[in-house]
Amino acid sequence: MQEVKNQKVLLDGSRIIIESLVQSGAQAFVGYPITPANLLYAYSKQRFPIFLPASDEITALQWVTGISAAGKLPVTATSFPGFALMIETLNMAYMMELPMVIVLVQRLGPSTGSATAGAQGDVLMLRSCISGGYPIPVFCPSNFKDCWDLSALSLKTANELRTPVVLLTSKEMVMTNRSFNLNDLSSISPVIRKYYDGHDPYKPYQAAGNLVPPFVSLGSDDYLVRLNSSTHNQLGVIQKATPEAMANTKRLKQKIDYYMFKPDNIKYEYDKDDGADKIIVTYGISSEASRTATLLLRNEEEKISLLVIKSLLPVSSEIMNIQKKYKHIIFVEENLTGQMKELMYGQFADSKIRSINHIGQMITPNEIVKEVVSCR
């Protein structure tokens, strides 16, 4: 892809995501092929310095965790059935504070559902996948340029916060070939993993002012390293409900909130229409239909604003405050229950909050137009 950077090319989102991660400094890919994430697996074999095919998804994330503990920045990719198997290890890596990126490609469920039908059905699962409701950073690309930018941001976030990060996408985004101008992609500087180099005795979970403890890889000749997935103190020694251990556990949420709610990390596209009292709210693969619907509505002199959310989790007050300005809020998402709407407003949302939902097929611009016009 680098050789033809000055040309328009026909490609899919998988290739953009993998290339971005490699150029950002990711060093290893471990995976088990699963539709619709199998192109990510195939391209990774061509691009990553280290590529390991695992026997199953449980093994894949265990290996990813070990590679991260050894000082590398690893990546894996899967879909819901594989991610479900990874959740125990994901919690382990979260508690150990080990950076990694998981590319999660949504497909129709429940269970194995249909591997060849897209969906946006994993948002609420991600909100609750860490026991105790602790937040995990989730970015969601809405187009090919986002695939590039948010993949790089995902790795940067994982590295800076010492945490797993999920890049949430969908079948259509990663498997559909489209014409794309590579000139639209910005240059990427690789992240550099920071190591502890102090003279004092090393405490693996003694956090600095940014709430993130300095890292030393396993096998160090200079420091004693403990990585612990149970409740532990700053030394990494198991403790139950001691003040130090509880403060260390609370810090896991605090560090993510502190970083993810910085202005530079709250990612969204806000197309404001002055005088509008209606706003379309969407994310991921439904964004293109929402953009088209916005143009169609404005051509008919309908006042309408558009909000495309790209940093999905944790939800920021900035994204909520934008919505508060509008009388009517219309969520567009490809699932049956309106997961993003429920995440933000609960199961019993106010009547001013509507949603357009589908399963097994994408939402069309005309369906969005019809719903918006009906808001009176």
Contents of the next structure:
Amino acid sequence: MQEVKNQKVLLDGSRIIIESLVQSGAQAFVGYPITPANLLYAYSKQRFPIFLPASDEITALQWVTGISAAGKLPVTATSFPGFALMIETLNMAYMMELPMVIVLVQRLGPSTGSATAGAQGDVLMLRSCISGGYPIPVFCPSNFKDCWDLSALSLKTANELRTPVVLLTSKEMVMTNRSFNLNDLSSISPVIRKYYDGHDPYKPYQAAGNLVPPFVSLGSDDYLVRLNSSTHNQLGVIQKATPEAMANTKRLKQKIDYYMFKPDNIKYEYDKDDGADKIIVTYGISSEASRTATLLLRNEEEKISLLVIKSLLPVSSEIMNIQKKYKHIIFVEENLTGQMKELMYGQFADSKIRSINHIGQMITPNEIVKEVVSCR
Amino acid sequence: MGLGPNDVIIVSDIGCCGLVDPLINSHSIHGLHGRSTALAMGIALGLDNPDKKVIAIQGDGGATIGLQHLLEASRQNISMTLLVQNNQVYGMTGGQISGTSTRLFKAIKFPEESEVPPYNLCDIAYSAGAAFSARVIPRGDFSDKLVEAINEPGFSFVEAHIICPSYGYKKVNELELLPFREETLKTQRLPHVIHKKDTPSLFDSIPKVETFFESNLKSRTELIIGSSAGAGAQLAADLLTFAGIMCGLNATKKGEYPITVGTGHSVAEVILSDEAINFTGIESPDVVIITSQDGLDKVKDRIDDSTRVILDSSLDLDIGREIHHVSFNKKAGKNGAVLAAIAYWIIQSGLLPLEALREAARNHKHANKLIIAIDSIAE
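Would you generate the structure of this protein in the form predicted together with the partner chain, following the form predicted alone above?
Complete assembly follows, chain above in first position.
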């Protein structure tokens, strides 16, 4: 039997995310440094085959888009102030249908807020950042293993859907050091890129059965490629609201829903306690406190289930259906208003929907325990 | 020029010039207002074949929205061409003045602005480092100048002063009123080159920690360390964390300091546990170690009734019960005080062997100094 090599290390989530993206086939990183995403920038400088420092965040995402159009899989990392500058370009890349991964490290807002304080305040912004309310896939790691798996899944999803994907995390995940056994990470297969190779002239926005158009790089020697940020037909030529152009625009939502709602692509952790009528619903950096709280509650003979959402957006019916089985739903998220709760149940949610929220500090296991126990 | 349709990528902006894509039998990409230069740079940086010609086309509105991109393309001398079709007005929105409107033009349209000069885009590109910058005032075919620009290795910029039949100068002979003349400016520079590299895994360069020691730690133990920037608090906390892992424990460590690095407090939080650590926050610290006034001010409010407090003897704090007052700064110096205090806690608590901390320090490039700090207490 082969001896297993010791792989116990002390590391942060940033290192895992960048290593996973590169092993998955990401080829270029473009970035502008911003706290708390600086470690992602630093590791990318070490690890990416191509690393490009941009002069600002608008330039960064424009370069990312250009690099993607030219046929490479690019990545950037930022925090809200940088992401705000990127939003128009993100809409452009979404409309052009170009794959990329944006790692968004949440910090305390509004505005420049506190650069070194974590937060989970950007969920509703991500839900609505594409004009018209179109969805973008958002994955949200809850621990180091997720940093590994969901980074790879983000790149795979971006490639297969021809779309920008956001990996949503927070300061605590990317900057806190933890002891960790690298043997706990599974091996990653690089994404497989597929290209159009038909006899007919290429139509950049003529979708296949999966609603995703096959890809050809801008600059191809074999086909002419027309990409367009404005409303366009299947050839990529600008149009007003023609039936063909409207069908193409509607397809942007349809292709994402079709892929993201396949059972295999809905990622979550459901720790079901038989007989429980209460469930904690959480994601990202509040997950670890929720796991600890769940253990503490069960030690006290309190029945409690836990749902950690990892495919954060678009919200799937499967995630909603799990919650329907419970009398009391307790959301745990580090923001002022309970953004995921609001997204799922509206601003005036039923009293059975509770929410534990903080800004400027992590939610602790004891706070969660207290709230759950008080649910009667 | 010997170029085929597949050799050219047209990158168009917003505005009248943005309708150019379907008129040209080549690759095309139509982006945002003012960003075509940035997008074209990205394409040029992403292409594997340097013989492809990337040509961005924008108007004067796009040129001023994206002025930073003109500077960046020039500064980096990225192999692409930018053609600005400057008609001095925003033609699609009703003929408003632009950043390139001349004083004479504005004297009629917007006299309040007539003393403000227009941007000299050609000079801006040249002074930012563009290999080729030209201004043309075309009265007909100016394709020779475009060919010269497109053939230039590096960044080439052409500003063509043109007429807007609806709102701007409407006749060719009105272009005689421009304050600029035709010019071509060149800089001898090598074009920007992409450096691709093969890189090892990020996991290769981090130390794999062997379990050499045993600990007496039987429950989750939380420490907060309060010190000042530059006093080695984060390194000392890292060494404690490594020492814990060397004892087979799970460990987390996080640092907190002002955004202006190098000043003020430096706080570290370490958790050691024989069980898995989920939550990495500290609600009720078991131990607080403080070696400076900055650290005291920052962490004193986190001390609760059960916290063991280890304080440098130069600091005052009254919590109504015993405090471990030790002169760490005197014994180990300012840069060794935190590590000495950690060594003190290890000895007092008996939870870890001090040798684990020494072993962690031995792996550091300043091992000798670190071990002297540890031993200043051990003795």
